[in-house]
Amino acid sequence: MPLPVTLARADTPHGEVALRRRGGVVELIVNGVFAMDSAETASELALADAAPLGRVLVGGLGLGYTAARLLDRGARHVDVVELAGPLLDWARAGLVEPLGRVAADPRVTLHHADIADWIADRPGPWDAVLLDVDNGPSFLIHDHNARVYDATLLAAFVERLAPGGVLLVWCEARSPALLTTLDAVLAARAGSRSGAGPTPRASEIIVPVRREGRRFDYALYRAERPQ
């Protein structure tokens, strides 16, 4: 395996972020932990493909594959909220594809913020909210991201969806607890509305991927705001 070449690195209040190239593959490293690379992007693309189009909010820029797929599918506008400011700078500088393409598209607005705080005074609505800010509740890169997966914040994202809009959460492994939490959020919302009909349920989408001869099951969790 070739040795990695650092393309860019920076320290942030939440730790180090770096882009590396290993052969023909670009890697994103956060706090010394492998976050993603350009060799296997099936789950990032699946996240975009599961979203209704229109106005879409994406939490977590990554290497730009999810946002780029939304644009390719015809999204009207994409808001991307990213915690690591240097990653946004590297995107605007066109350091690697597809980061540069996402930053240059007039349908995209990049926001430097923690989405858990940013969402508080943004009413929406969005047709879809896609959360890929960490690896999921079972393996956090940033401990403070645990709140992204709790009922309070998930309910806030659902409330900012347009009727029929969809919340999607990416996880690096199956999370039955997250599915249960989303079901509880939907049930609580349905219970607060008279004549709402059957209680909606969240669902799990498994995305199998192969890395170095091994199979991994990534998971997407989907919650729809009723019409």
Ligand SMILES: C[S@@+](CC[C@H](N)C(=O)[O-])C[C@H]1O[C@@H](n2cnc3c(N)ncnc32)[C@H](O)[C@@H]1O
Second form
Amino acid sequence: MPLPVTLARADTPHGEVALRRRGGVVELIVNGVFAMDSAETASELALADAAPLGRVLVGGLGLGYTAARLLDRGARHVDVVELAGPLLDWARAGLVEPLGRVAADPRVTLHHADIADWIADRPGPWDAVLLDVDNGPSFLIHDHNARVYDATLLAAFVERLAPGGVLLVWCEARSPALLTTLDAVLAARAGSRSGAGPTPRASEIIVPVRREGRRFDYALYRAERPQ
Ligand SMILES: C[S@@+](CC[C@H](N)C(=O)[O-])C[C@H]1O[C@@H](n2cnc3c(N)ncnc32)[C@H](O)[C@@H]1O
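Can I have the other form now, the form predicted in complex with the named molecule, not the form predicted on its own?
Below: every chain and molecule of the assembly, starting with the one above.
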């Protein structure tokens, strides 16, 4: 395996963030640990492909694959909220693709914030909210992201969807607990509305990928706000 070359690195209040190139592959380091690379992006693209278009909120810029796919599919506007400020600077500088393309697209607004805080006074609505900020509730890169997968915040994201809008959450492995939490969020919301139809259920989309000869089942969790 070729040695990595550091393209950019910075220390942030939330740890080290870096972009590295290893051969033809770009790697993203977040909080000092490997977060993703450009070699296998099927699940990042699947996340975008599962979203209805229109106005879309993306939590976590990463290497920009999800946001770029939304733009390619014809999204009207994409809000991207990213915790690591230097990553936004590198995107604006066009350091690597597709980050540069995302930052340069007039349909994109980049926000430097923790999405768990940022959402509090943003009413939306969005046609889709896509969360890919961490590995999932059981294997966190940032401990403080545990709240992103809690019912309180997930309910807040669902409330900010337009009718028929969809919340999608990326996980590096299946998470029955997250599915249960999303079901509970939808049930609580339906229960508080008299005369509503059958209780909507969340669903799971498995995205099998192969990395270095091994199979991984990445998972997307989907909750739709009823019309
Ligand atoms: C795995 S990457 C996202 C990958 C992205 N879907 C793509 O296609 O390249 C996760 C990103 O979320 C950011 N992040 C982590 N916690 C966050 C938070 N609480 N709010 C916003 N962004 C966060 C990380 O800095 C990182 O850039």
